[in-house]
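Next up: just one chain, as structure tokens, the form predicted on its own.
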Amino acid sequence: MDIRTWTAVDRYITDLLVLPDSALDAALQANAAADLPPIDVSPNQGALLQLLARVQGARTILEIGTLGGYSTIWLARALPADGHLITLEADPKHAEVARSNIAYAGLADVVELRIGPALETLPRLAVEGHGPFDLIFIDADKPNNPNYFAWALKLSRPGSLIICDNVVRGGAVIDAAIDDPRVQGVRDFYELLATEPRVSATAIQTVGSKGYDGFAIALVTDGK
């Protein structure tokens, strides 16, 4: 099997579980049109967010990574009234196409959206007393994955959830002498979890049309 495959399954998966959405829809076509990289999570993975951060009861979400604000609409649809996402995103340009992709949605109210490099904006956001966060989506540069983690915990309280996307990189996490930064920010990111007594966490390899990759999960289980 190969990733032809994959992506028709997807495509299965999708048109029998996921409904037709003409904001999510048009989110990916205004991401696509602005030369943004392709990189969204599949529609069927951002359900799977959805009902983990409704599953979680989620009322305060933490995005770090926005792209074009296509997960963002994901999980900011999963809040309650009164809840409230802030997405970080380090690039003006996507930021642009997201808080159109938000708008549109109907989302304004809900979302946050804040430009800079995540590694300046988090400080801020812990100085302006926000969090902890009932849920914290990690999709950023990799090579700062244990930064971002670390930056998680801080913000989180015993009960929050973190997912960390991309942690698999085509199988390339297990070559210790591989080069790639995003390769060994992921492998560094495996080491932090598995020490950290504060959280239980685990990992699940993906394959679809985004190619083989997964999802690392942990629940924060002590806030010492």
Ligand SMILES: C[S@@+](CC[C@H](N)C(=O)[O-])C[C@H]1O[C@@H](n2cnc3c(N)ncnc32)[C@H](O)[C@@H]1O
Contents of the next structure:
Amino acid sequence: MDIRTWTAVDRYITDLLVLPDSALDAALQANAAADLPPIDVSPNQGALLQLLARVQGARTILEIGTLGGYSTIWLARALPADGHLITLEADPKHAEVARSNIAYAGLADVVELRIGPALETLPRLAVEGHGPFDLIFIDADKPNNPNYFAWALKLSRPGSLIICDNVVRGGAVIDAAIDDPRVQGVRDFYELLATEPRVSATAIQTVGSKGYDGFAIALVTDGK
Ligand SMILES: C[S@@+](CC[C@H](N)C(=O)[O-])C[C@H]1O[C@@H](n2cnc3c(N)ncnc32)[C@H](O)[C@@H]1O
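If the one shown is the form predicted on its own, what is the structure of the form predicted in complex with the ligand?
First the chain shown before, then all remaining chains and molecules of the complex.
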């Protein structure tokens, strides 16, 4: 089994279960045309994020790492009419493409895109009184995962869901010979999950068109 099989099975699942959506398709095309890296979630992963947001009954969502807004659109579509999603992106070019994709999807009134390094934007959100968010999706620079998790906790409440992408990295997470800061960021994030009394968490490994990776999911609790 290799990525060709995983991609074919992703296609099988997507063709059967993921309804065609012209705005999501257009977003991927616009991302490619603008030479954005193809590191967005896959369609069935986007659908999973949307399902989790719906199960959660999310009215407010925070996303750290927008890229071209593909996962943003999936998540924002889970919100009720008065819902709000704030997404954080450091790269102005990515943000420009995302803003256009989000507008094309008819979500400009629902999604607020903040440009700048997330570790500068997050304290501002707190000062402005944003949060607690019902769902927080962490998908930006991996060395900062522990910092993003700390902020996610600050901007959450018991019952909030924190989801973090790319927590397996082709298995590199358990290879002690690898000292890539992105991998170390994921390991440090796991350590925090393991020791933080205010979350109940697990992670699942995934294979698919994006390779071998995984999601961590943490439910914020009252710590008792
Ligand atoms: C994996 S991509 C996000 C993919 C997106 N969530 C999706 O699935 O469609 C990561 C994004 O995080 C952005 N990023 C990297 N470092 C960042 C930082 N310090 N603050 C905010 N965004 C950052 C990158 O520019 C990139 O667009």
